[in-house]
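The form predicted on its own is given below as one chain in structure tokens.
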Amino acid sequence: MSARKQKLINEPDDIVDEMLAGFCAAYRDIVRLEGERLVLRAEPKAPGKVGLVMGGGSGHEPAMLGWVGEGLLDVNVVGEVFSAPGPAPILQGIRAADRGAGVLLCVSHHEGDRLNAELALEFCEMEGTENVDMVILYDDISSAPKGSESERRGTAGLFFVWKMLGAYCEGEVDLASAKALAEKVRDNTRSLAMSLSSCASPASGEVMFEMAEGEMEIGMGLHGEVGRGRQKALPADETIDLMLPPILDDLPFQAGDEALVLLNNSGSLTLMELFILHRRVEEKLREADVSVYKSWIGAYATTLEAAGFAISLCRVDDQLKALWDAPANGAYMKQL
């Protein structure tokens, strides 16, 4: 299935800055733009609370722009398309998020993201900035085998971390407990994605990868990283039946567990397709005696216009359910 090369843009070099200008104008009550592509909360959280910073490449919107706001992240440091921001803007983001109780830098596990985050922390140490820490986040079961979870990629399931960690850090907590909460959510989250088509870079027009009509690939990453190999595309129910068991087995989820469900649109699936897929997810979870606490269905961490989706499950207890239900006011996670 071919990717859409024609994009409604102006100059390729202006893509990210024009996107940020439009986003921050549309949601000026929630966010503001500052410094070197920093998206900040319009109203900073109260002094004495842990600040949360995320850095990542563009092309995955609304992630992570949509998770900045009350009850969510304090700062998103935005990079070029599919490219992590450098250490200097990350350092600016850390300074902007500091409310006197420390700053936690949240890193989606990809080589460039981790390297630049580590360099930013070195800069913090060199200039004497204290009480800053980093948490590495991952969820994609296709990117490393069970037992090697720390080598896995961060994908759509990090959605759960932003929401619950953001709620947690609205309270009177310290940096160490904030990091521990992030790790708890991460360690209870598993994701697996699939794709029917590629996408094309808005900057170069180049197609990320080629896929033939009638094919699908299970396990692709947010940047088109290789999955588990091409195969004939299957109907919706058979696709879920193929993808859900490895997710359940990996944690493993057990009878009686409660889970949050995210069905994330990679870019160009229709809501009709997503609801058909979600229907089957609910059926199979009932068969496994796993209760769905709440579901979110839509485009939350995209790969430009790729046609595909990810299933993410997060096992929750009473603490995590309370954090999930806490008020939040990001552009794409409002408490309605």
Second form
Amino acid sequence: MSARKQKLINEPDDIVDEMLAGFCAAYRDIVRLEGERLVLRAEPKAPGKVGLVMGGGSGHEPAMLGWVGEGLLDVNVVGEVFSAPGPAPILQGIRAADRGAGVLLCVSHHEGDRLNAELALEFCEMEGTENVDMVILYDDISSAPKGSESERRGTAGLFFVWKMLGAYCEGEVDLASAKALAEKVRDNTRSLAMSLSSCASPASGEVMFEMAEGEMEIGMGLHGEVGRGRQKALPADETIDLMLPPILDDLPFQAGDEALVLLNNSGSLTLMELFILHRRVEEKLREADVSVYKSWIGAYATTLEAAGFAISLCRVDDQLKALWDAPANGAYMKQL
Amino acid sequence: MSARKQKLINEPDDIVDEMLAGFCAAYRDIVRLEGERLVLRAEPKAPGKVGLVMGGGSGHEPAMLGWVGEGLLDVNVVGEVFSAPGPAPILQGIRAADRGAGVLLCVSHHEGDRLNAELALEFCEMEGTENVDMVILYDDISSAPKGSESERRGTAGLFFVWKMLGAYCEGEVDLASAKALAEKVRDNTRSLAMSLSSCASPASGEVMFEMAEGEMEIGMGLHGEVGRGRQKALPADETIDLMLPPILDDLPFQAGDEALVLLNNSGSLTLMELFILHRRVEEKLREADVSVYKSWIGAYATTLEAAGFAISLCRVDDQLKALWDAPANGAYMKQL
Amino acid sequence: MTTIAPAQLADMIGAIARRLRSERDALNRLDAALGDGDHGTSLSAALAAAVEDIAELKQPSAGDIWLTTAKAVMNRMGGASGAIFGTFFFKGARRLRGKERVSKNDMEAVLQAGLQGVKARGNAEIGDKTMVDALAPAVKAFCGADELASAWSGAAKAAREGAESTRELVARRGRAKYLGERAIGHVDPGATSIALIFEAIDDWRTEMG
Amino acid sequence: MTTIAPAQLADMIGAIARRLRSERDALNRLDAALGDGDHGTSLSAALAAAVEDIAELKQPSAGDIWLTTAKAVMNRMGGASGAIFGTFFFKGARRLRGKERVSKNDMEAVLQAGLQGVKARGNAEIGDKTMVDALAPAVKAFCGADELASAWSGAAKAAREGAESTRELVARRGRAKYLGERAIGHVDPGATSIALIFEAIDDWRTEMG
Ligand SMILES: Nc1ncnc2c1ncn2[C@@H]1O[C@H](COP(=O)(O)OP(=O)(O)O)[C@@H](O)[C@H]1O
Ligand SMILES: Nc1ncnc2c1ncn2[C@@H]1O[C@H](COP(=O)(O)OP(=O)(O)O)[C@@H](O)[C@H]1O
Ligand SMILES: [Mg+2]
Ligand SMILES: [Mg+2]
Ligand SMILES: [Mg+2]
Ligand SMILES: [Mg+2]
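Now that the form predicted on its own has been shown, please provide the structure of the form predicted together with another copy of the chain.
Below, the chain from earlier opens the complete complex, with every other chain and molecule after it.
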């Protein structure tokens, strides 16, 4: 299938600003827009709590816009489509998130995100702003082998960090333990994605990568980065049977473990397909004696309108389960 | 663009049952599966409350599966892709929803849904089951002219009925007033959809309707029913400027009115595009002096993976606003 | 054959099911032009289910057979057409209550009640480009004939002519309604099914001798 | 020209911006083969922003001009390349602090600091198929020359050769890294930008006489 080049936008240069205007108007009880593309909580969290900032390119909506809110992030710094924001807006974001107990800058591991975060932290240092730290988050097992986890990309599985770290930082915790919690969730999370189709950039109008009808690619990154190469598309159950074992082996998840499951829609897969896929994931996890604490199925971190999905598993203990169940109120992440 | 024929499914005949198995396993704290494709609340509502049943074809996920839960529907009776279930499962659904205060069968106005609902009600009568009624819901202004509202199709705007009627029936109300409330919301709701692309049926593998790249159709129904004919696709703002005035004129919405806004994703539009569209909707409503009480933007009633959206507006008074704001906990509809 | 025994009636339903199965893809193609392309699949699946359900009945009466068919069609087919085709059998079933063998008179009543039920359920008249365009002339031809054999062959011929007549029509019911003028040039799938059903019965009767 | 005055430096940035603007689409095409196709658009937009920001400075020093360019590139360009290209100017800017006119010696220090910064920031060495493959030889050629004029032309030539050398390489940094062998046969866009920048400076210098 060809990618959809026809987009419902106005001027390509205005995409990000118009998107933010429309989003923040819709959810004004949850978020507000400030300065250079900062999305903040409508009501800042109480003083004395660690602030959470996440920057990143756009094109992944509802991530990260939809994750700003109570029990979640304090600030999202928004970049151009698939391109990390520069250090100046990140710095503004850090200032806006500061409630006197330090700020943790969360970085989804991609070169652009990491480098700009480093720059922002260097500027903080030059300015004498203290108590700011960053944590690099990754989960995609296809982007580097086991043993080189820290070279892996950040993809849909960061979902678990956002939710649990957000809940954690509503409590009376310090910056170091916030960072440690983020690392704990990260180190218990593994993801693998696949795609059936490409997408077209609304900025350039160009197809982001080429894919033929009837092909699939396992291990594709959140911007269409290549994974393990192309192969013939398989039925749902066979696809899961191919993707799940390497995820389980990587951590490794073991009999008796308890896990959260995310099936993340890259864009234009149907929920019907995702439910069918989920049925097999549950079946296979049961066989492996990994029990599912809770499942989430939906479009959380998208690659524009690509048709594909990621499986993410997060091994949980009592602490993480409690953080998972804590209330959250972002525009696109609600936990009652 | 061509429609995606490659689907992540197993046997086409098993789609609906596998989908239901995967969905109900994921959200077992909210729903459970029973009998012939009935999705019920995991915890039934208290005795003495009016039960709400909605039947319908599948292919619109998360509708209606995701709307079963507290503050929402009691039972969803699921049919084949784009095909209403027959009277026998509807009858089972009515029985399952009965908590001693009567059952309201909600029908999204399409011939199949209405006829099978009528049959089910006739069977109820033959069996002597009393205190069951049905309400026909419609909102799509493109399917019949003003003055012939009752011939219109039910589309995304039923969103408002589901939410408010669900909240209403958590209270101590009787069947007649539940039906009246559903009609009140319906009569204050208007919708219009558009599409940029077709979709392919997972059941037959065939493209549902033909659309060329660069074309759009305004007024398309929830199954790709034709609307006002094809035209060249327009930029976002011009599209809204074309679609919003007929919606406003139809009710008509007047200066000083307050309204809820829904931008419903038909499938594979990006949230980025929907936020950009929403910006213009707010702008135009402000010009018309219609104030927005709240906005919802997302995929609620889809047409598989078609790329398009609907604008739905619901005029609200204090009663409806309170019902809107009442808590809800469906798998895909959460109100805190 | 001047009357039909229950076992024969069951056999007749089998003949209809086989015919619809063999014409399934052709019916789907007709429906693809005017609707959603599933008419052949769903109607043939419904009749196949009816055959199975009937096989499970113990010494069924004619009425049981017709009612079982009605329920299978309604619930297995779903959608508008399931309700409408199902109503055809459902209304007819009442006329068979208590009958041992089905006479031509009985069958007239069955068909007329079925037609009335279809028209009432679907709110369709002749000329609306629906199955009614085939069913109404078929029932009329059946009732006008002297005996069962010529009644079936007359009905089959009238049904086919009725189905063909839908080609030039704009649809006023069903999914094709939204196509407007674009429906012209295509034969209605539901009307074609009716023609196939009567043709299957007529062929079955001829084979039975 | 043996030293460069601040106004001339600003003029030089203008010349770079014009060159990148005119090569924008070609750079995008190079990036489409190896990355996401935006390199020309984002780098030329960043330099255009730098020109605007510099124009708003009141009597800027050489250091101000270099720092303003750094910030515009970092924030306007975004992404990995914004950080890396921005770091090039940022590290160089420190070497210009307090300078009135920029001598060849000063420019050597600026370029060397920029190169070191780029390598440190991006963790790239020669042969990784990045801008370093053009920048490193350019800086070397610049420093090895006797005077400013021949230094610029030598640097431009070396940068172009370095850029061309990336064609046969597999990428070890940036988005192209994930392409593996598929990257072979394509010239790195960032290295090409470096060549264009030095060529633009050399042409500007020639025109200035
Ligand atoms: N209101 C109606 N009255 C009579 N027949 C109808 C009516 N609506 C639809 N039909 C018949 O149903 C046929 C379509 O059947 P089918 O494709 O199985 O249903 P669906 O449109 O739900 O997919 C039409 O060709 C028409 O003959
Ligand atoms: N780690 C790195 N070190 C040096 N240069 C790099 C590095 N990563 C990327 N680059 C340069 O950036 C260029 C891509 O720039 P650009 O397309 O603007 O960025 P992006 O990949 O974020 O879209 C590459 O061609 C390469 O020369
Ligand atoms: Mg980029
Ligand atoms: Mg159908
Ligand atoms: Mg059909
Ligand atoms: Mg690029």
